[in-house]
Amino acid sequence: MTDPIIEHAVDMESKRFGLKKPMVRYDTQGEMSDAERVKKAMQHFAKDFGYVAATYMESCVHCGICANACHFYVTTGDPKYTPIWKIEPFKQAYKREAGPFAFFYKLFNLKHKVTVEELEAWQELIYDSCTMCGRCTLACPMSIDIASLVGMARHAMFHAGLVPHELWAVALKAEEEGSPLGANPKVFKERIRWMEDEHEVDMYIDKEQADILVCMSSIEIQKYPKSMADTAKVLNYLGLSWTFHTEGYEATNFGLLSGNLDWQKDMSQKIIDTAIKIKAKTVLLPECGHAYQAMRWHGANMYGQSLPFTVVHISEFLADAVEQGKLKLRTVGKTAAFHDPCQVSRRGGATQAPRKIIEALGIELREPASSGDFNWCCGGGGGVITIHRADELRYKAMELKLKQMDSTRAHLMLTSCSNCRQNFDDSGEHLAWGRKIESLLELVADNLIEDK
């Protein structure tokens, strides 16, 4: 079953809009015809066709071992799933417009012109069947970055009105009203005065200025609110300077997962603008890992420079605290399996710092096979969770998780990532797979030892 909150709303964005349940193979926003929704697409494809693009197109050798790497294609054995042929429409256009043969592909019609029914077959390829997780890229020997393609894809599918119909919906809630899930400046400031008399911990909202900011996850504000106590628990622990702020708090970036570079822009800027407000030093991402993708690596792109301020995920961040010897934890004594949330991880480099963390809670880490930067992804990221026409193939991909995690035979099952923790607790339902999975932060913060 769907998780409760992004069913409802979906459901109240589909109300609004009129939009259809998904029963058909593709949805379509606007009322362009064919012949408009073609154009934008390769209007904007071309904006895509940089240095970098072009190199990875010309550089694919059709060896196929990105198939492999592709939790998708290895639960259903269908070759559409190969993850070069998600980017198939941005590559045709691109040998026909844009590359060094160009005149050829157009005068032989080597490459034909991309049509909407092509772009419309492809919309689950480029949407249902890809979280960006990047194993392809890792593993591609050309060094092709596809899961980067696949987002240039998306842009382009976008503007021409061709996404599914509930990650458009909570893209546009998003952009709206601050929040996909409705977690808006209220319903935070609600939540954090909830937990904070619920778990006995000072929450600090709003402070005209303050060392770090601290942004969270609609899906930790909505499902997972212990995340904030937590947080708050181990900031005030090391005596730190911080603050929640109304103005700039929602981490997750749905119009980043869209392919909507503005959406992406505004929800970014909100988050730049407070932290220059506040004259905050360090920016603190939730457990989210496309959260880390949005700010980390994409924040500079979409301000135009760097950053005046250092963005760090809660696990390099309580990382780093262990490691200076300032975060005291009591000894668990158990096993635990991790999962490497891909955007964190494979993508974002910071392997390292929950394994750092496992330790010094004395848990025997187990490693199951190709784990670390060659982990499997959940097969809930990059907006697929939302996609109720999804959902069998993404409870197809979990198989594949969840054998790896269970081959561990370990007591404790543990990520830094909420999407992928909704994930798992959707999915472990649906395949009755008897296991929680649980937070890193909140074993860490279950665990301090108060007497430094």
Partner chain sequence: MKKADTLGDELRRQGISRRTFLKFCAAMATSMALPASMAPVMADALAATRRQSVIWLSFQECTGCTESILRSYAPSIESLIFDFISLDYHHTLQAAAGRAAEDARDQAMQENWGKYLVIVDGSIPLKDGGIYSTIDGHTNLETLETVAAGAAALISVGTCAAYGGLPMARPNPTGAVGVDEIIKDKPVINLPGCPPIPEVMTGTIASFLTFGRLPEMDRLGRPVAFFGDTIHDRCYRRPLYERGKFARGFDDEGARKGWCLYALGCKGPITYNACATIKWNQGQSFPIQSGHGCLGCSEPRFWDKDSFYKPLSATHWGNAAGLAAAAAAGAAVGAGVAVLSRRHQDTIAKGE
Second form
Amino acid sequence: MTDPIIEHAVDMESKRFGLKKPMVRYDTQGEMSDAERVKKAMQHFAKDFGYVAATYMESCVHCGICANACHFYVTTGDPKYTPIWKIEPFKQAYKREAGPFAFFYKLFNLKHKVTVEELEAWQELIYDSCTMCGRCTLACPMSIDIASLVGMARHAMFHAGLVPHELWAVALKAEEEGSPLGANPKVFKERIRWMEDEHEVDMYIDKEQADILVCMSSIEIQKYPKSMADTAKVLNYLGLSWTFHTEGYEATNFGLLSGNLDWQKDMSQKIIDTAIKIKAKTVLLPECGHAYQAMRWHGANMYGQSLPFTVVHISEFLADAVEQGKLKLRTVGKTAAFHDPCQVSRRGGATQAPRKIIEALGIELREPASSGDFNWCCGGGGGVITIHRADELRYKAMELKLKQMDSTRAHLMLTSCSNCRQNFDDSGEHLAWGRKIESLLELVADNLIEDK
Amino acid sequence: MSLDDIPIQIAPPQEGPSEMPKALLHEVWELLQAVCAGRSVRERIDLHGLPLSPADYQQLQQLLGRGEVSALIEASGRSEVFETAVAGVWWLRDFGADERLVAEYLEITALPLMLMTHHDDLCAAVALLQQQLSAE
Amino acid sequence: MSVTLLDFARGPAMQWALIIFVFGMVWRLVGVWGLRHKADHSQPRVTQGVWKRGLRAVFVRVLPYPEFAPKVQGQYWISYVFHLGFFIVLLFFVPHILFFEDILGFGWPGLPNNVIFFVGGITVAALMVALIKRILNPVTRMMSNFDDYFAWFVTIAPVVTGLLVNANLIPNYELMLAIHILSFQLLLIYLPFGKLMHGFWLMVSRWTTAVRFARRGGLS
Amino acid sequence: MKKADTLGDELRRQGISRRTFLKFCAAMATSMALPASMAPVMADALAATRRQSVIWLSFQECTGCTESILRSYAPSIESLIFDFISLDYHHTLQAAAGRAAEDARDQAMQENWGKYLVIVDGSIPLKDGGIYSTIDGHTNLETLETVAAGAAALISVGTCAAYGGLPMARPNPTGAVGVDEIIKDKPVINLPGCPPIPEVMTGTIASFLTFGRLPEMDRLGRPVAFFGDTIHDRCYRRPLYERGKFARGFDDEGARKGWCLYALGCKGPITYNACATIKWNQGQSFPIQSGHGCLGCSEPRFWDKDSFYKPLSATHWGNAAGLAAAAAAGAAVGAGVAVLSRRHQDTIAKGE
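Switch over from the form predicted alone to the form predicted together with its partner chain, please.
To see the whole picture, the full complex is given below, headed by that same chain.
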């Protein structure tokens, strides 16, 4: 069978970097009976019924407070976007199959068996309307980490073949081609060479040994290639031993986003193996939120043991250099608003890093309401931006986001996540924002004081 | 140690009269009206069974006042009767032979039953007197 | 007539209610704790005092973060009013203290009845408001299931029956007292099996999240 | 015996005026919470009746009930009741004894068949053919059934006659029961109490005399007029209960200050009786007033119910060992369920 999904080409024209809008949607994958789909889903639900998930699913009191934290609920007012509701089938399966009273739930059919119709209906809630930004976790009086539960629910959805068309396709491309969006090793190499010429900066690739393995996301490779040059510029400025590597460069992890744990592991493994191979002490991750989540916090767990190197996000890396006084920066002046990428700040623990850099640039940071750990998500993460079906929803969420950013009346709009950035670009155009968000890394690279 | 040495004191109940005396006065007025209009000859209000606090009790006495007639009856213990300042409203207290209050009520009538000689007693007196006379 | 309802409520019913309460509660907690714990191999950002953060979160999260307060404080207020009201009535009504004293062997000072009745009244009112809000709010209406309404019922029932016992509106005090005790036992028996168990889970859940995020250096 | 036409004639002959009569009725109306205007009506009705024949049967009892009714010792207004009735048979009170006494009873029964009132104090043993209490060779059961057959109504005086009382206390060696367990075809009224209040007894008899029938009863067969409220409802210490002032020992400050005795096991809240209003010994006092909680003696099974000193809100909750066992069982089941759940998860995960 020829899978029609794969035939969709990467859309290089749109501000949003992804697949072209499919003429016909195929939101179910594989040839499976309904019963098989449910069985597959249950198989993977069951793998996630550990203590942590169980505690969370036992704890919910149905207070609905989490709805107030979710950008999708707040902007639409539709109750189905209530975060905890998004894992309802997962919860239902847990109560019936694994909870302490599962026996009674089953015996009296208190929770019926999850049906394929339910799983199909929930596809939109689990994928289109959740960026796994975790803002709801902070709102929940019981501290239920709903974002991680959604991540788990996606495992089952993937194996049941119930992933939104585009997300499934990019995940498959990433697994098969090494990059979700056509940045295969050949393209990667070409673009590095191009940037090297364009920006007159030395860029190392496939060095046999280096202290730092630098990874890039395909968004940057394809859409914001200056990031590659700027990363190189900073690393060279600091005089560090570093390299890109064609065997392990793709930082995005669509295995994580789509819910395929095996693929997630494959994608992380490439970087891990490469880093070990070149004896890297550090893996430097680009301005990409979920890439950070995937490698920094999931990486070792995919590997099955602690990693023999440290994993840092470029903003953490820059902040360290600034703090150690190694990075001399021009005073930019002006005022700026910073959009915290959810996976780096709230769920990554690196909330302070960008603030230190902004301070070092002499920029007055204007924090809008709900920033830092409480930042409103851009609405495009977690794979949402690839799904055309979710566009209207995403634009709605972005309205809230832009209003928040505009409220600061700052000169500069900054972020340190290329996925957020492309969402700002795409939604900003759609909503006629008339402004542009800039990369913190690029701002740093543009303002290095070369005192040599 | 005598009983008096046991230092038991009872905490006093809340002070001040309640709405009770006023409500009672309304009832008295209605009954008095009925008797005045000839719809009834005799009406009674039991005071003993009502939850009257000492303050209530005192106020009721003040409100009704004391009228012209008062009487003492000796019949298996004492009974006290007096007409209140409100004519036709009589206040009666019955004591047992042990000086215990056994009944207390207001009677709204021209003359309380307690003061009247019952017809049967009166007839019995006829027979008794006749006996005495014939014995002489 | 041999055994009255009150005798049953004070005797076997109380024994079984307590046994089921303790049994069910431990069962559920152990049953969840006994599921697989997955090790986290990621390099922690913070290693010191992670457990302290866990403990702290149990208390810190008693109030919403100021970020969310404007939208959710009404709901917090209502729920705190009935939670606190419920516990004040439960723990500071002298006859209740005598109940605990009999079990624990020690007691504590109580509050005057009129204070208790006032608090009880407020508790009932807050529970009513909570129910109305649950039904009117589309989010909570959608999510609510039997557990939510039944838990509400078993919570309000002892308060209402307790007030009725003391209001003496129903002539048979003894029967009402028995119903009151039975309604409390219904609460005890149901507690481990429904969402009322959140009284225990809230500690476990807050702790779990706080510890998970503390090692990342994140907020929880 | 010289026979009077009516009670009125009879009393007049004894020099008791109708005013006394009226007074008696006013007192009765008050104690039974009848409308005050009923008193003159009662007096007229009573005057027109004949003297009521009463047969008093004593079974398994302590004579406390008889003592109680006699303890209206001064020539009180209530004691008038003895002038209104013809007590034709009463072991303790009658002069006759042995055969003569039994003959008197038979005669009264014959003369007043279908009209006499039977008062019973004491419970009736049923075990082993009722041999545990016999009179003149007859078991109490036989006597009761024989006498009740011609009765207009029965009054069970005291908790023993009403509900079995102390003889019925566990293990109830004699198989004692109350009257209404046996007599089903006649009106029976219960006047429980250990002993019952004299005014309750005389009031109920007076009510029967005047109206010719037993007064309104509650679900336990007690006259509502006297047993309509609990001791707690009418207790003068109730305000202290409301204020949360409780004596915690019989010699503490609270006890000295006369605070509520709830914490000391007072059963006032679940005991229906008129002690708090009518009181005892000519309105002198009642148990709570003298510093001891109500034992609940007018309620069925009061003896077996509970410790007299256990607060009503304290329960028979079991013991710590039982709860520890429940916790241990819960832990075992929880662990077992977790293991099963893990296995079940593995099975599902394998997709089998």
